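Shown next as structure tokens: one chain only, the form predicted alone.
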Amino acid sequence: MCAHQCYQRLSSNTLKFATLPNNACINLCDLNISRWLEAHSDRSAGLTTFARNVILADVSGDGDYKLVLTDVRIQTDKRSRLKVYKGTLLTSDQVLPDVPSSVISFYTDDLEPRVPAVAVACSSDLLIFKNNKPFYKFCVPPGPLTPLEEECWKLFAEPNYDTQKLITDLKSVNFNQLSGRSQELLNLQPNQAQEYIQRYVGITPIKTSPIVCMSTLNRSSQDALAVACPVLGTEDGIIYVLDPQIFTVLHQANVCNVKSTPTIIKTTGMYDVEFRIVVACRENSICVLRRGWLEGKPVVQLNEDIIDLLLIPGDNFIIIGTTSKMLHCYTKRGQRVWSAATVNAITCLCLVPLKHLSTHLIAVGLKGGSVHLYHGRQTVDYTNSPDTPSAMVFGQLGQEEHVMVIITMGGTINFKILKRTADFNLSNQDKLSVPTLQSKPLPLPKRSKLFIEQSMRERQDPMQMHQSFQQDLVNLRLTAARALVQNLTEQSGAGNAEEQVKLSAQILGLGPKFTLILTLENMNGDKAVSNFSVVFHAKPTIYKLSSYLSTVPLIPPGLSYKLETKVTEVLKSGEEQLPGQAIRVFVIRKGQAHPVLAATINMPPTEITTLLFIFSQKFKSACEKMRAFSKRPPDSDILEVYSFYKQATLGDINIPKPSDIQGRAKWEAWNGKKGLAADLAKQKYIEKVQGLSGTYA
């Protein structure tokens, strides 16, 4: 006699023990130890659902993740339902108005507590729930009717119309291009058509396209609790990206440039930055949409039907399961990486993220009840379900992080928990699972002479090179910090609470020419402001302005007016550059002596690099002007100009004294400027040429 006990984990904090009969002795040595714990299996659940209709979400915002699914009923006498399970206990059961096609969950805002919304696609409506209660309903925008259908329904309102002829005309139109009303009319018996037409006489039909698939796209962050946008795919082949707060269309695009009906949507990236939407189509093609595109681009065309699709995070590999018992892997550009055959027909796929192992597995549901787990193209594990899986989901349920929920075609719901000690022997599989695309050698460039010389320098004195790099990096950071401080100080603002106007200023440019942008804002939300003028005051010896007086037009309530003024710094030769000076700005109202607003704008000094460039251009211009003199200056002036030029371009004299009279005079003039700095010599040259140009130019 021996008694054994096994436990089943029903939820995150509930354990149920079941005592086996005394004669049911099990020899564990004869069993293949599984990496999965069988937590619960309910064969009487009677669920009918499909892939993308099952999710795990924290619907209450308390950290207790729940199972959310749709129980699909196609029969006319039964209604589909939205069900929520807490562990294995059904806590919510709501009737849906139509057959659901997909379920998603997403966060609509950053408010606390963080409660996600659950959205269910029913026909052309997106039903949004929060806290298991109806929250909002979004309707897909209607599409245009075909001219023939619109004309037929107008003729139905005429007193003498031929019903049979008009119905025949409607049948000539492609069934998918008709509105739901016309489609229903064509499916009625002839004796029922007349009564149906009379019910809608004078009412123009509306063509709405049902939502066939959905996904979510993060708005501006990759965090797990980040706000996300719903992404909808319709029967007409249109992709809608919705605003998660006001549920309006942010972006609309066609799946492809040819007629394609989406069946599966996967997304990556962020809407506000860059994103990629991967769409599997009923026409056995894979299309990709990117930010700003109005229609997708086909990247993969298959010869067999697509069962399910996954997008591997990080590498963005596209995993496709097909009806030919094949599992394919493609890059985001459509290049095939590998293919693997399965033992049975594929029914669904599920992504198994394992953060503690820094990897992702692919769970493949197979006909007959097997679930195989792949790492790349290699099978690393398998488990069984009571029946053929129709939908699978993996993630956190309750407080347990690694739970797989399998719903079978027979209606059974099965809960499995991944053991914390499971490692799948991935270290041994890494070499086998490397994609063939990555095993190709990289096209390394040949070693050039420059590369070899640089390598030799790095080997000879690596410490000095590293110190130089660190010094330049510190200087770069210091320059960036100074620029930031300068930019912040250039932003100035002043306001008048009584007049309800605000003045702000911004300075653009490195000098000596700046652009001064003034913004006058009307802070009154009900009343416009007018009769204002802006007066600038600056020292004419320092700054010259393009305009000193500007009239401000009427500013509507809550709006602002921008005014641009060109400012030129006066650079005097031979004087040291002064630090940035101030420009006074006055906002005055017509008929008043005192200004409404007064502000002081501190102008930045001209950048030293700009000054050097201007100084170099002046010296070059002076040289050209000297050569273009129409009259010859006296020899004494020519010798002085010559000496300044030589000292500015070559420095101190470096040649022996010539013996001839002319050469000796030039040598003595140049030698007389010995010790004079090059910049000062250039300045003296410019001043001397300017002095001579009035007489000899």
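Residue numbers count along the first chain shown, from 1. Only the largest set of C-alpha atoms that superpose within 1.5 Å between the two forms is called the rigid core. This one's a predicted model, so the numbers in the text were calculated from it and none came from an experiment. First, how it differs from the form predicted in complex with the partner chain.
Once the cores line up, the CA of Met523 ends up 2 angstroms or more apart between the two forms. Relative to the superposed rigid core, the position of the CA of Asp305 differs between the two forms by less than 2 Å.
Ser179: CA moves less than 2 Å between the two forms after rigid-core fitting.
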Given for the second form:
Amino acid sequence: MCAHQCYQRLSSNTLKFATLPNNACINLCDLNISRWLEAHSDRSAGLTTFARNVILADVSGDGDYKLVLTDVRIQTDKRSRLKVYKGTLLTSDQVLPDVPSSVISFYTDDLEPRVPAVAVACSSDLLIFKNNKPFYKFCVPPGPLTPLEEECWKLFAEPNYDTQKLITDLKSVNFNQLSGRSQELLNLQPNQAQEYIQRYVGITPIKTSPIVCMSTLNRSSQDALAVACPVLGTEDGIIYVLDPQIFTVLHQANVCNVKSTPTIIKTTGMYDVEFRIVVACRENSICVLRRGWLEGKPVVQLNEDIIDLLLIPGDNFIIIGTTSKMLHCYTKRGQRVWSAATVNAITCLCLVPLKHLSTHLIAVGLKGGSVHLYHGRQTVDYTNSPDTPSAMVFGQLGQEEHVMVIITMGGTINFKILKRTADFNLSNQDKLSVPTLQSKPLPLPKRSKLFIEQSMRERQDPMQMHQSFQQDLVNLRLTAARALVQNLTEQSGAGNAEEQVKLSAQILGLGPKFTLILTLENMNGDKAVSNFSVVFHAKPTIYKLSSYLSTVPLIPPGLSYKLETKVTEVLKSGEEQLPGQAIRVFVIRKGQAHPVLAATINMPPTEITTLLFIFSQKFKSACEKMRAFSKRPPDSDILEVYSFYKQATLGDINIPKPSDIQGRAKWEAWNGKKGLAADLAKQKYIEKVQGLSGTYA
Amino acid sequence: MGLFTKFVYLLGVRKKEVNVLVVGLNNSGKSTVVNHFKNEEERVSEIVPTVGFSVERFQNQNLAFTAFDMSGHGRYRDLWEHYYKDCHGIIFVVDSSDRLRLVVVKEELDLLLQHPDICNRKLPILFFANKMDCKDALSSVKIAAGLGLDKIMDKPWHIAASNALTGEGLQEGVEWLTQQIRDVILSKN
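Having seen the form predicted alone, the form predicted in complex with the partner chain:
Zooming out: every chain and molecule, the one shown earlier first.
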């Protein structure tokens, strides 16, 4: 199995190759020549980033697409950065005020030159950059404070208050519902609390919710360069759709009627017409939000954690990668279309749109550093990354349209370019579509199986098939023609429609003596038949009949007449028994040349056992006849009879030659018959005795 | 070709028509290179991405060149091979500032060299390491190494660093090509 070996060699860390469908293995075997060109790999890039923090955008508006990503630093002493790569070179590096959660790019207006804005979600702020310069900052509207917290902060402003009591009060409130300021206060050491309160006393705290995920939604056109609205999802489970020009909230909705925190947002459609926002929640559910809805509707609930989510444009299939190494595909209404098991844990997903093939592939980053490309549920390609990919993006970079940028957990940045000639055998894919989860073949109906086998055989040896068919056809025609000729010459038929007489025959006995019973039936309703005779015609060398002609009396209407005839088969020993012969029967009317009826009766052959019995009876009777001879035949005849008898009963000579003259003569006669078969000796014996009996009996 | 015609040809009385194919990735400067070879009055001031291909004519040292300026865009690259058969020389333009796509250039060059219409012919190939003025441009030596040009044994090739905007390096390259084509034609006759 070269496919399996090949696959094993390619990824020694993936042990579950046997569970892959066969066609996947075949495709992987094609990978001797990769479909990807390794453009550049920088192990020293030292990037830390996550999915949805890497985008490809024409940020300078010159048609030279750049790679924009955030280098995330969670440690408090280090700052996260927004980096822009031109080709493989880092061209811009900006410090971000907070840990970014997501990056998007969108066109804010239709003005030329078309320069897209880059928006970075940092905490509850959306930082918008244009031409690599800060452009606008949008803050998520603050949420309502709990009355208790508000009360507490009012009391802090009072001259005499009990810090400890108020802090205990604050602790009684759910931590998630507190404002950031109170949360920080509760995390401080008691001795620092006083100073902290003093700093903020008198200012009402604002409860803001950090942005956790982002996406863009085209405003009124499906074009790739169309103006798009940023869509934000906050920790509180609120989705905001922003106006791309003035950055005000166009639409606000809850993710779900129950508490759900969005983690991934994907959109389809247009804001002004109809749209669908698909939200993956931390509670392992998928919610869908449509135009005019104030609340999303959960469509899918999973039992495993969602790692990444994709929305396939066109058919709007939702692709979900989960922690249990599964890739699920759901329709926009939440019906599962398929599931596929991956060989390793999924770390990120990336959509690979291939316009020239008018299809979309799904790139699945797997733990260990392999990237599998799926077309539907089938693996169509396989490529490697230096180590486990943490984020992937596919699209135009620089002048090249099909670039995949992979950023790994180890900080490596890897650029791959899809070859122009790569077609992923997609045209052949449809033919080989074996479902991944269905490892055993479908039961084939018997008829189809026969048909397939037959067609396989035909394909293997068409010449021989044709020849044998022609031969059989000729044989069939010959047999049919012979039967026709026989029928015509014998003019057989069991009934005569004109005379309305029916003849049937019955043969009794095992042989060589048979009884033939003929039944002649008058089928006529009102007319008697008379003047009939029956003539038998048989080969006299084979059959002897008791009578060859019998007259039939008058048969009244509706009655039948039975005619019994004894038939004896003439046995000829020594010759081969014929397998039964025919006796022809003619029913004739007096004074009429043509027979009324003619029939052929096929006689059964005499049973072998009966024949043997008769033969042995004959031999015995011949022996007795010999003994009862009245006159003594000459010595030469007696010696011959003796020798036949001995040969028949004892076989070849088995005694030593005696010394006396009589004994020697006998011995020599017997010896002369050496090698004669017992049956033949018997036959000869019978014949000899028969010949002698005429003269000496 | 008889002795007389050869003599006439060497004198430059009769011009010989040759076809050259100008290929390279999109945005590498093919049309700009070809534009520079044209007469002053025929030049266009603004170059736009070529769609499909365009045919330009120019002369160099009594050789009348017909240049097939092919589009370098991914979806038009499979048009190139249809012109391989009838060409006498190839000008391959490389954007030396595009480090990312050097692998793509190599891939396309390999496809070109393996094509049945090319692989058995002694076709001169001129490489222009274009955009040498860009600050992060690779040198022509590095490009030659990156493309594995030293492995081309059966064809004469030459790499020239160029700047198609100013015309720097172009003349030197095209003179080499003219010489090569002339040698091939003369040796044939």
